[in-house]
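One chain is shown next in structure tokens, namely the form predicted on its own.
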Amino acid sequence: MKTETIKGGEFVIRETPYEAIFIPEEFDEEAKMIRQTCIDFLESEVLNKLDRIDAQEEGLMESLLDKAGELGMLGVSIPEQYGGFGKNFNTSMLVADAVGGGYSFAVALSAHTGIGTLPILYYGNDRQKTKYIPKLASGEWKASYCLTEPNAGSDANSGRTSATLNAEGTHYLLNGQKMWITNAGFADIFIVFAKIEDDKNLSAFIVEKEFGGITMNPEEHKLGIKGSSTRQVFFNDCPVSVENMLSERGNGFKIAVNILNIGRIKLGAATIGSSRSVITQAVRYANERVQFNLPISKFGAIRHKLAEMATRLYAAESATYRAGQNIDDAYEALIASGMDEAKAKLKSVEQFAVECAIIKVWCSEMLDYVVDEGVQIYGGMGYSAEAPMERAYRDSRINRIFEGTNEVNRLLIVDMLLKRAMKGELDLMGPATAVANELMAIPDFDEQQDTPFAAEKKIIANLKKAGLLIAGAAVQKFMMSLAKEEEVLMNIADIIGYVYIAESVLLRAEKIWHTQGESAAQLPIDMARVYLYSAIDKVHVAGKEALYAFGEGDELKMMLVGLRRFTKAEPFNMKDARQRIAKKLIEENRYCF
């Protein structure tokens, strides 16, 4: 069944058919093999060298991202021309999620192939691409980012990094100071941000570490991702030829802008690999470890923490890889309308940034949830660096505050969909006032429709009702002050970002149930369900803290009214829905979704 494109963002105000979203389950073989190469890579080269890698032995991470390079993986999305695959977005997705509970190893390989080359690939011109690609894609030369500095983290654009152009005009030269630079102990390339004179906007560098001027602190000592090698640097007079700005002058905070969308997205996939690798940890060691005779396992407290690890875990990632084949779906169309293919890529990216957001705030939260009842599963042994726990809880931290920090990402979201409503690309104003309407016409008492998911389906339609009401209820309110009620727009982005997550694993579990059978379905439903009810009590909770915030009088009590409407839902026994998932984890001893 062909379907019409949906728009990023627009899943808040339309119902997305089943047919129209991509789940995990419908990879080819080929991206299959591409994953089963790096889950091999990791079992045989990273997992038995963790100690090894934490300690920073020199020379083992370039050694790693060297035979990663030999086995194709740094190249997976890269073009054919210059050395790489090829493979869609959501293939190098899949290779994400495949490395991604490579601990240490996973940032290296994700800040190389992601931050550190896609300015080249998607900015560069032929030259820059033709002489820096293909050697990024083998791996022979490896890659950095250089954006934050002390003063500027989230504000990324206030950096002061300067560059001058010399008396003959042929190199900028660069001074200034970066910090929290992944890779750049090893680093042949970093992708540099800077100012030239009294500019608004940042420019972009490509910098080889040969240039000069180039010297660095030594490495950081962090909490988690301590194989991940993190330093200070710092440039004095580096000089670097014109020819290697990357793009226009002053189009650096664009670069960097788009460049983290990608970045966050491929985070939330980094985090569904690791959480995979976490709960498989957790169900064997609940099958091992005996208490009062019997395996933990058996415990009913036990039964629901792996079942909500693997709910919350299955939930993120059906909405991960929708959001990756609304992307791979949008770039086709854009190709198709004559568009170049490196601005088409971005494009798309930039389409679907609202998602981007939300995916990398929902799995970066599931994976510390996950690693936290991994450790409580654990017990005692949970806490000790013997078990693999402790490393698993330490590196989980770093994500909510990598690609931009959560706060900041839950009010990019409603920042994002506002803008667009007000350029006319979304009508969200429309659906609001109709859903405001509402509340004054009498309730819609009508019988369920007798037909699959027809009430999950009312429950999602009527959250979005209830996130449109608080939206345009706290427009209407604050006006163009609203981007200062922070506490708002974030009770917002939440109800905004369970009702993606939780219309997506739904419509997982639905497709499913359509392709492969009512049999098949039965576990993805009751996730789905699972997902589904807590998020009710979510919204309820995200959309009263809204209302009381700036609410009064009548209109208070008529919202709230209206709020309870739409977040009320018939029972649904989830203990033993959770049950049934948890039985079946441990049946197979491993995260077999």
Ligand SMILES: Cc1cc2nc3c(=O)[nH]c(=O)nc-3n(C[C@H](O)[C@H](O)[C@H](O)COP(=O)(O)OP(=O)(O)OC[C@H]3O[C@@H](n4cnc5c(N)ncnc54)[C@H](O)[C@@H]3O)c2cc1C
Second form
Amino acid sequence: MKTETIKGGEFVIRETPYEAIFIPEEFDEEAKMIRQTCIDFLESEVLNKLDRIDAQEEGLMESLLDKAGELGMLGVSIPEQYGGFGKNFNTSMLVADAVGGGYSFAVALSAHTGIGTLPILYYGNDRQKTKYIPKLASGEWKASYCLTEPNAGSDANSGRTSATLNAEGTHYLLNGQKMWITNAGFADIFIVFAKIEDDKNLSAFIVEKEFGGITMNPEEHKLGIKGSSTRQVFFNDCPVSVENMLSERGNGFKIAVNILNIGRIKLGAATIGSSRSVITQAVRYANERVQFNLPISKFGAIRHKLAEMATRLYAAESATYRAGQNIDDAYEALIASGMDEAKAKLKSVEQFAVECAIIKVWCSEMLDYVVDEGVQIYGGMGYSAEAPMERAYRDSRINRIFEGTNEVNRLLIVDMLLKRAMKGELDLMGPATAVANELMAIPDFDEQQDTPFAAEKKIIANLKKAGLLIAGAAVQKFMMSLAKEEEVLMNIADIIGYVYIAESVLLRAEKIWHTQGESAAQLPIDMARVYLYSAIDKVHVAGKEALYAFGEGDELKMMLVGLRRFTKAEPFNMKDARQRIAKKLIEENRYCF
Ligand SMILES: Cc1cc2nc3c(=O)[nH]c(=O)nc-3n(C[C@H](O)[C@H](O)[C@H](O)COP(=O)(O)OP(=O)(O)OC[C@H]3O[C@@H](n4cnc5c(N)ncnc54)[C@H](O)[C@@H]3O)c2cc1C
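Alright, leaving the form predicted on its own aside, put up the form predicted together with the named molecule.
Next comes the full complex, and the chain you just saw is listed first.
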């Protein structure tokens, strides 16, 4: 079903009808076939070589990328005129998801197709796109992205790599050191960010290895994703033709930021694939492993873990594809308004940058939770390098660090929302004032509507009010210095994120209820409620911490009363719901939602 166009960040102040969200159950046959091709590729080419990949066997990763290229996996969202399949954004997310269970291979593939290829696709001119994109789509050339430097990580725009125009005005000479560069060991193309003279902002360049003047340190020794090539790259008078500047001088930081927006939501999709595979393995192990004469899957503590792992994955997945479709819809609307394709692609993702950042943070933390419990379910075998959880546990951890650390992304969530409010794009202050006024009024004693999901929707609406109450009070208290109050901003980001994910999983359950019937919706509803009830407590804790941090006197007391009112809910037996979810997983012997 076509969804209506919704503005990014609007979920904070507006209720979304279930009809307006896309759920993964709605992917068409073609998308499912593309996903299956990727899953089959992992099965036949990657999962049987994990030790060899992690040992960085000479030429192996390149040959896997070549084969993926032959199957079209590197060009799913690249327009047909440049050798791709021109599929929409959500289909490319499905590919990231399907490949996500591929450990280091998934990292190499996503660095190549994402941060390596997209800067040229979205910011390149026709000549640059014609020259580079077909070779990147086929895998003939492999790409990497060189932004980070030893002294410029989260503060990426502070990089010192320089680009100096030669006397003839034909070439820039690049000089500097880049760090943590994924795919560096075998890349043919480097997207390099550097500063020209005393510019405030970076510029971006397409650099071919063949240009010369590039040297590298040996491979980094890492905690996980050991099969992914990660190196420091040095540019020593590396000559880059002026024609190879991307976009305009000084536009590099904007390119970096916009490409990272896409990287973030795709990273979220990839963690979904990893989590699915980890949960399936954990369920199988729990069914096989016998202690006290019973499979450990019979024990309530283990069932709790399995159900909670599945619930968090299901919820994160609901949010990821909801946002993916919002991006596709925004793109269609921009194209209809006459915008060119590349610009519309960027703009549509930029509009949902808040959601992209939420998905990056919540999905990466979901995966860390899932692998941690995976290790626990495997017991001693979870700690063994002979069993699968050890690699999954180590490989997961990077996701909270790259594509913007989770701290930086949490800050961005609030910062971007407030900036939109200030620009008049999003009316945050109106609803925040309404919530503050509601606090002064006599509370309504919940004449609960007797419609399906009415109680849960009321909870979501109240959690949004809690967020608006705290964000509004923080803005009033700190004004322009709010950006320095990072602890409070983290609390606010937590509230916003939990609300978004909880609302997404609830809307998915509701849509299934309406489209597939009550019985198909039972377990989705259980998962939505389990997630929602955990979210209530998280919002309450985050809200309380924030209010304690800056509230005072009677005003603080009143806001705490308000917070309690907005985080109130009828009792719900989460244990029984988790038992039902676990029963299904155990019967199916895999992640089955
Ligand atoms: C395996 C791997 C692969 C990578 N691949 C690439 C790649 O292909 N290309 C590329 O360009 N980069 C890549 N990176 C770099 C990665 O993006 C950076 O590591 C990341 O952005 C963080 O930068 P940093 O390591 O310098 O940490 P720092 O920025 O030094 O951060 C250290 C800590 O301080 C926190 N922090 C920093 N600033 C703030 C703030 N304002 N407020 C609150 N907390 C803050 C961070 O959240 C973090 O917890 C990769 C990194 C790794 C480890």
